[in-house]
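The chain below stands alone and is given as structure tokens, in the form predicted alone.
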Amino acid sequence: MIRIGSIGLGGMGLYQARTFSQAEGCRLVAGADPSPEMRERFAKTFPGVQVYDSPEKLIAQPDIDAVVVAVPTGRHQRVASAALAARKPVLLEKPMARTVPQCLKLIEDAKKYDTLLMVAHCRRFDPHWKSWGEYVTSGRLGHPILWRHALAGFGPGSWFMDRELGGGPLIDGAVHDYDFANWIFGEPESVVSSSIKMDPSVTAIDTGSAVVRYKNGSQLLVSWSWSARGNHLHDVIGPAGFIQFGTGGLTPSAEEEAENQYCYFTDREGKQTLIGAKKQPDMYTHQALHFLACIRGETTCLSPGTEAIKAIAVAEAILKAGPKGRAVKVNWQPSV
């Protein structure tokens, strides 16, 4: 039985704790957060689980086998490095860290202490996204591919919109897209980006658009805002057809629709095909079970730091390019 400690008890920290409390093969035994309010909420949610007021106190406990880290992004590296130094396997919330150098330090520490570092890029474990991703990699859409994702809404605020702690939507929100595109397209090469500041009260870039170019010729187009409302565009297009989300003109049975999430593929002639994936277990459960299996040595990690760093490199390039609206190379290699 793997004993889990949860560091950072805010929104995602609490959600991850709930997931692990219900997962087979582990037991949630502790939580840590400097906020008295977060500790009180955690203690009420999980009676009998030990609560600490600092990450250091939790990490020092010998009866904790592994930790889930869900503190603000700008503090990921410090907390996760301390856990790795204590040789406790780490599931680290996305984004992996705020900067590429911080990611490199985490990768170095995981290697130095020979300890598992897995980044919680949950879309890699999402049956819904994996179903359309496999459609793309199978060649059904042809080549090259353009994945388009535009989203606008009022974001979470707080530290998420602090430039150093969270970085705004182009790192914390769209990082799901960067990582999943890296997974299905391969290595990112460069970005063209432009940003707009809509809320002068925040320090992070709150609105921006970018095209990420991949070595295989495919592209990801993202446009995100956390300071304005707007329509949601999400599709994947290729020379042989395209994928959209929902059921389109197709009608699954009520029972099937209750159990599944759907995309649909439309070929060049207009023929539509449903792409279904089970809603349960959800991506967080699949992710938790994968982390536990990695700790036991039963499988190879699908979301290691050596992969997650590439999403931060994309985000850094976008944030660097945005204010001047120019092209920037994507780089995650250490400086020589």
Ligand SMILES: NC(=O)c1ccc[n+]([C@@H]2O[C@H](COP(=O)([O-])OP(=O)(O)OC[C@H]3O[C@@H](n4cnc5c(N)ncnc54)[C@H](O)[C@@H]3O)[C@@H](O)[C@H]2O)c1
Given for the second form:
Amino acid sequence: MIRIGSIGLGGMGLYQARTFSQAEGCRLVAGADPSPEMRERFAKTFPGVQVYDSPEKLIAQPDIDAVVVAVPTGRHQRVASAALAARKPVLLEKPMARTVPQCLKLIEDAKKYDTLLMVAHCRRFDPHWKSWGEYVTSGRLGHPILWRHALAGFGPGSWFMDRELGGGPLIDGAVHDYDFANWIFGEPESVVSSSIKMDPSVTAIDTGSAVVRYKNGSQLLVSWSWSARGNHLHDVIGPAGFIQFGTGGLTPSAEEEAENQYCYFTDREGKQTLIGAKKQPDMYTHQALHFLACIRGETTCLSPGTEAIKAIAVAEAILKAGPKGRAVKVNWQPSV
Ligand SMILES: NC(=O)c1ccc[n+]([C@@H]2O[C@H](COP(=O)([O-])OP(=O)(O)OC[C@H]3O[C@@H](n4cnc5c(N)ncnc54)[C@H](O)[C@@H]3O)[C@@H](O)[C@H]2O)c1
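Since the one above is the form predicted alone, can you give the form predicted together with the ligand too?
Every chain and every other molecule in the complex is listed next, the one we just looked at coming first.
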């Protein structure tokens, strides 16, 4: 039975704690957060579970085997490195860290202390995203691919819109897309991007668009805003067909809708096929079970720090490319 401590008990930390409290093969034994309100909420939700007011106190407990870290992104590295130094396997919320040098330090510490560092890139564990991702990787859309994803809405405020702590939607939100694109397209090569500030009161860039180019010739076109409302545009196009999300042109039967999260593949002749995984436990449950299996040595980690750093490198290149007005190379190698 793996004993889990949860560090950071806000929105995501509480969700992760609930997931682990229900997962097989582990027990939620502790939580830590400097905020008295968050500690109180956690204690009410999980009566009998130990609560600490700092990550250091939780990490020092010998009867905690592994930790989940869900603190503001700018603090990921310090908290996760402390847990790795205590040789506690870490499931670290995405984005891995705020900067590439912070990611490099985490990778170095995981190696130095020979301890598992898994980054919670939940889309890698999402049955729905995996099923359309397999349409891409199996070649059914042909090659090259353009994945287009544009979202706009009023996002989370507070530290998420602070330049250093959160970095805004081009890091915190779009990192899901960068990581998934890295997974299905391979190595990211360069980016072009542009940004607009819609809310002058925040320090992070709140609205921006970018094209990420991959070595294999495919591209990701992303556009995110957390300071404006807009449509959600989402499709994946290739020379042999395309995938569209939501109902598209074909309305699923009530049974299909109940059974599947759905999207459609349309081939060159216009024939549509419903794709999507049968309803399954959610991505966070799959992710938690994978983390536990990695700790037991039953499988190889699907989302190690050495992969997740590439998504932060894409984010950094996008933030650099905007003001420069020219392409920027994606780089996650240590500078020599
Ligand atoms: N995978 C997902 O779908 C998903 C969704 C939301 C958030 N997240 C990620 O989870 C992380 C946390 O986000 P959130 O939405 O829970 O934010 P939040 O603001 O709701 O919670 C953060 C919590 O961390 C606590 N905290 C701050 N500094 C701390 C420290 N040094 N040690 C311990 N606790 C500390 C705060 O008091 C707060 O309770 C972020 O990295 C975010 O990007 C992931």
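Here the rigid core means the biggest group of C-alpha atoms that line up within 1.5 Å when the two forms are laid on top of each other. The structure presented is a predicted model; accordingly, all values stated were derived computationally and were not measured. Numbering follows the first chain given and starts at 1.
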Large Cα move at Gly325 between the two forms, threshold 2 Å, rigid core: yes
Glu256 C-alpha relocation of at least 2 Å between the two forms, rigid core basis: yes
